[in-house]
Each structure stands twice: as C-alpha cells, then as structure tokens.
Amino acid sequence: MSRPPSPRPFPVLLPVRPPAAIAARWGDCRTATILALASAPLLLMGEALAAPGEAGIVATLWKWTPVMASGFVLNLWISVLAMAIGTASGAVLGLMQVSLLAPVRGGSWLVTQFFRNAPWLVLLFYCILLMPFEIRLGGVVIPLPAWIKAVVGLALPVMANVAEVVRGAIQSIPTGQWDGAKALGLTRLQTMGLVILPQCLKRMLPPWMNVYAILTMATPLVSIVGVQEAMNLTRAALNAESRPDLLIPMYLYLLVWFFLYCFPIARATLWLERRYGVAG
C-alpha cells in the first residue's frame, strides 16, 4: 500500500539574519559604539559652554593627557603586580583546599572565605594603616611606600578569588582521571603534576581573565588611600583649572581609558570560553 505524499511545507519569507561573522563583530563594537556616541553630545555641550577666554575641552583634555596617563600606567602597574601575588599566592591556597589533610584542608577554605567575601576598599585600608612605612634588614632600610601596600591590600581578595577558581578547577576534573593515574602507579603529587593540572589550564583561564579585568577596574579605590594613581590626578587636573564644566569630560575621559583596557580582555574571555567549551 502506497503512503499518500507528505503535505508540502507552507513557504514562509524568513528574516534576514547577518552572516555569523558579521553579527560577532557588530557584537564586539557594539559598546564601543553605543559609548562613542553617549560621550560626544558631552563632549560638544561642553565645548559649547566653555567661556570665551578658555581653552575648549578637547585642548584641556589634551593638555592633562600626559599627567593623567602617568597615572593610568600606576594603575596598570598595581594591577599586574596584585595579580602576580595574588595568583601564586591562591594557586598555592586551592591546592590546600583540596589537600587529604582536614586541618589543611579547614584551613585554607577558612582564609578563603574570610578574604573573599571581606570587602576590597576596608583590606586596603588594613594594608595601609598596619604595614610599616619601612623595613630594617640589618643595616638596610627598604621604604615600602602607599602603591606597595596598596598592592598587598588589593592581592588578598585576588588570592582568595583564584583559590576558587583553582579548586573549582580541580573539582570539575572527573573521577576516571585520579582512578586512571592510580591504576598506572602515579603517586599524588605525580597525579595532580602531570594529569589534573593540565587539564584545569584551560578551564582556569576564563575565569582568571575575568578575576584581572575586575581587579584593574577596581584599582581607581587606591587613590582613597593616598596612591597618586589616575584618578587622583584627575581630581588634581581639575583643581587646578577650577572649572565645573570639565568634571563630566574629564572623567568620562578616564573611563574611556580603563573601557579601552578592559573591553579587549573581556572580549577575550568569552572567545576563550567558546573556544574551550566550559561555559556550558
């Protein structure tokens, strides 16, 4: 018996959708062009009240670029430097975590937890007010100045933040790989050198990238304490031409600068996160 033809489907006009590749890259500029366009209306409005015998506001922009651009690269410097310490440190404090030992493992989860959840601006003001201005070795006297304590307050909260993602990292591993290593002799230490590690590389990355990109966001708090980073210089650049219509520009300015910085690494991310599929 003959089967009796299949209806055919009714034809439908379909949206037009962009190539994928177009749409990824409208996705990427799409907040740098929403930012452009938000930024230039303040831009000529400001030019627009500017009193006749002062400079305009691109001209003053570029007058304290430099200063408020050595300020930004304190910023960055403060950034990696945390960054540094606070990866090492909280690689070291995840091992711990998923260490045999209870007490280990108790306690490193314990300082973990206390720096993760301690708010970031109090740590920095801990750093500042308890460390030393300077350290004798001897007979040599090592100043440590407000951007070095600044970098230990900022590192804390990073360390208990990688600690997590190292842990995670470790914990997302399946079983079959520790019972794989053991059937082939390999002591723990060998295990976690040549088998687990490796494979947390990859998921690591992504959620480091995010750690650092909200740790150089974060960096403007050090000038609360002191650190002439940009932020300060900023505030300095606009005491010193005293006018109230460069408040706005100069530090929509500045946010451009950390967008620029920022953006990119995030943009990373996510690729990384496509690329190696832990997002899912």
Contents of the next structure:
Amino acid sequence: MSRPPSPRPFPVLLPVRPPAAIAARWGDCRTATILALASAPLLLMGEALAAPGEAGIVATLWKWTPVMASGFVLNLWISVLAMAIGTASGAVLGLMQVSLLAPVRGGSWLVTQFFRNAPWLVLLFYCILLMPFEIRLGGVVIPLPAWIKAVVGLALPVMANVAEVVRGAIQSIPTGQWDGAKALGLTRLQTMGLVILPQCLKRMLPPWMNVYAILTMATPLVSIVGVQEAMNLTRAALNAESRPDLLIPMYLYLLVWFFLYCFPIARATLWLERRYGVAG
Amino acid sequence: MNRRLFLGAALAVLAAFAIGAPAEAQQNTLEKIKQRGKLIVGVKNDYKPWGFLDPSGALKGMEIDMAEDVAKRLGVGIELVPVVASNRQEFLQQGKIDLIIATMGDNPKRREVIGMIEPNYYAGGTNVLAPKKAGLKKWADLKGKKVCAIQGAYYNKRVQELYGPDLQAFAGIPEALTALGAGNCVGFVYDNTFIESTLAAGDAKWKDYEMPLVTEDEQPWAVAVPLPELNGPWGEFMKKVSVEWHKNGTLLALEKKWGIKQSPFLAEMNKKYKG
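What would the structure be for the form predicted together with its partner chain, rather than the form predicted alone?
Starting with the chain above, the whole complex follows.
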C-alpha cells in the first residue's frame, strides 16, 4: 500500500478504486500456464513409461473421469452445505460474542475457541462415530448417510472461523459509528442492523471466501471416514488398475480439478480485498 | 479466566458432543431385510479381485458376486456399502449393514464383537512379493531389511516380531508397489493369494518378480452377521448358504472366474461337503 496515510475518517466509505487488476489478470494467465507446462511433461513421461500393450495414461485418466467427477461433485456439494450451515451458525455465534450479556459473551467465546482450535479430522471422527446412522422421529426413520455427518463435522470448524470473521468485522467498525447512531436515537438492535452490519458485509466477504476455499480443499479429509468422494474413488480406481505408474498422474489429475475450482476463488478474494481495501 | 470454570465448561461442550448414542440395533435382521426388500452388504472397493471399482462406478469382484447370490436367494434387491477394515465392525454393530463380506480374517478377538459364519469361505496366508534379484530364500532373510507393507494389516505385527524386518507401511497397494518398483524396499509383505494372482496374470511388469517364501499363518476369511444373530434365523440362514457354496462348487467357480489361483482350502472344503 503506497498510498499516503489518509486523513479521511470513514475509510470504508472510500470510492471504489479503479480496477488495478490488469496486472493480477496477467498473473492469473501466468500461473495457469505454468501449471499446464508443469503437468504436460509429467503426463508425457507417463505415456513413455506405460508398458506396451497397456492403455496410455491419458486414455486411462479419461476412462475414470466420470467416476472421479461424480466424487468431485460430492466434494463440492459437501463444501457448499458445510459452508451454508457454518455461515448461518457462525453469524449467530459471532453476534453473541459482542453481546452485552457477559454469560452469552463468555459462552460463545468458549464454543468458538473450542471449535476453532480443534483439528478438523478429529471433529470429523467425532461426528461420524458418535452420530447415529439413522434417526427415529415417531414412526419416521430418517437415514443419516456418512456424507451428511461429514457435512456437520466440517460445518463446526467453519462455524467457529466465520464467528471470528463476524466478530472481527464488527469490532473493526470505528466507535464513531456507534456514537453517531446513539445520537440519532437508534436502539442497539437498530444500530447493529442498520449501521454496523451493512458496513461489515464488505469487510467480511474476502475472509469468508478464504474460509470457503480452505474448506473445499479440506473436503478430501472425509475420504478417511469412508465417504465415497473424489479422493476415495481415485484410490479405488488406482487399486482396480493395479498400475503403480498411474499413481502420480491420477492424483495430479485430481489436484488440477481442485486447483481449477479454488484458484479463481482465491483471485477473486484478492481482487475484493483490493477493491474494499482500507487505507492504512 | 477461572481455570476450574474453564475446564468445567470444556467438559460440558465435550459431553454435549458425545450425546447421540447409536440407535439400538434391531434384532431380527432377516425380517428387516425382507421388510425393506433390500440386503445391505459391506464390501471392499479397493481389493482386486475380491471387491473393486469398475470405470462405470459399479463394484465388481468375487465377494460382490457372493453378496449378489445371497440377495438372489432371499429374493430381495441389494445395496453395496464400501467399507474399510477400521469401520466395518462398527457398521455391522450399528445395523447400518446386514452382512460383511470384505476380505475379513476370522480370529478370536473379532469373534467377541461380531458373528463369524462357519464354514469359512476362503483362507489366505502371508508371503512376500520380491524382485528375483533380491535373492530372498527364507523368512529370516528379511531381518533388518526394509520391507513394504500395508498400514493396519493383521500380519504386520506377527512378521515384525518373528523376523525383525524394517517395515515401511503404506496407505494403499499402489503406493506400496510404487515403492517396491523404485527399490525402496526388498519386498512387499502381503496376502499370498493376491501375490499369486498378480504374478499369474502374466503381466510383463512382474516377470522379474517372485514369491520366494513359504506361505505362513493361513487365516480363514469369514462372512459376518451381527453377534446376537449368529444363532438366530439370520445367522443360521447364512451358515446354510456358506455350506452350499462349498458343496456345489460355487466358490471354486468364482475363484476361477476372477483369476485367483486355486486355493487348497477351497478344494478341500468342496471334497469334505460333497463326500
């Protein structure tokens, strides 16, 4: 940030910065090209190593693409659901952390710290092993497949991280805003809903997207608890082929899918951060 | 913050988390299967040729054929649930699956938690896949040498204690075979049946490899039902099926179909039940 320190009192209300993103776009192209160039020789090497009479690496990857894709869709679905649940519950938890009632504040702080500092995999294991595989409500049996339990398991750390994002954003709004709202005669609820939160939204968006990208890349963790997602199906495909030479290309192929999904999110986050950038 | 308060609260959070005890497993599984019109079987999806994935996404293999045969005898549909060694027993106890057919070794410790159906449907031992140039002759030759293995395999402990190799455990077969191919270990300790089928497939990749040792520690494999049902209608039904599989040669035929080298165990059982 080379901008001189700004004397302006409401940094959030700065006009939108002109798109300085051309350089960033070049960066996008460059990274994508490097990725393509790096994977090409690996694939070619694989082709050369494939024994005569065996299907080529590319043909084999293509053959397994539908199965892997079906697993990948489940990864994305898990990430979207976990994010939705985590965001809704995290928003409430974040608001509770700035409550005026000390027990609410303390309790929500404790829950947030607990889930934020617990390893994701351990939370997943808890959810998978402790939740029943079906729930009986009266005479209705609701099945709980492993992937739904995995969604809950991933939503918990997401909730805690979103809560911190919300709390941080609220506390980053200058106290003048609170004072001004009070002077206008707004209640605390009105101040929060009409003055503070609308200003928070822009600030929360980039870190929130960051949490989402991290969550998406964490979804292969659920393969360990037996959910048939992309990682698990790739492993099963490798076992079915029993060809050690496929090991590297196949995992690389899967990696590229995750990269292509997460990279644009990371770039967009960066762009939004710049756009909503607050002068130091 | 008051430390005791903090600890108490942390425990409360844990306790809240621990609520949600598994639903009581229903007793009569045979009735349950017929009622829902579907048999749910836990199988492997990563153990060729017993249970593996097809590019179409379907599961195939010898154990899948066995599961389908059970469903056909019951006149119901089938659902295959991929399981791994670490979750199959819990799934069966919880009632999530009705039956395990997943390359599971039968041993006294497991018999305390799940109902093993006799007669056993297969038996596999432990051996080593090694390049011919490694020149392994007897198990004692492994002492102090790096040997690839699979994480959590039941025979790892025994081999380690008896012969003292430096075991390098990998998550899956392709990983272990890659390490073997790269020369990171002198051999790969695994089920003899798998090694035999791999070598018997006549793949050029394996022409310089052999199974040099005497197969040891033959372990019978068993189909399993929930323990309380072992002597109930469901257990008795499966015992009858297992006897018939041996008697009418179903297992021998399946073994042949999936390219598994004929095991003496199956031939012997066939003779025993026929005679």
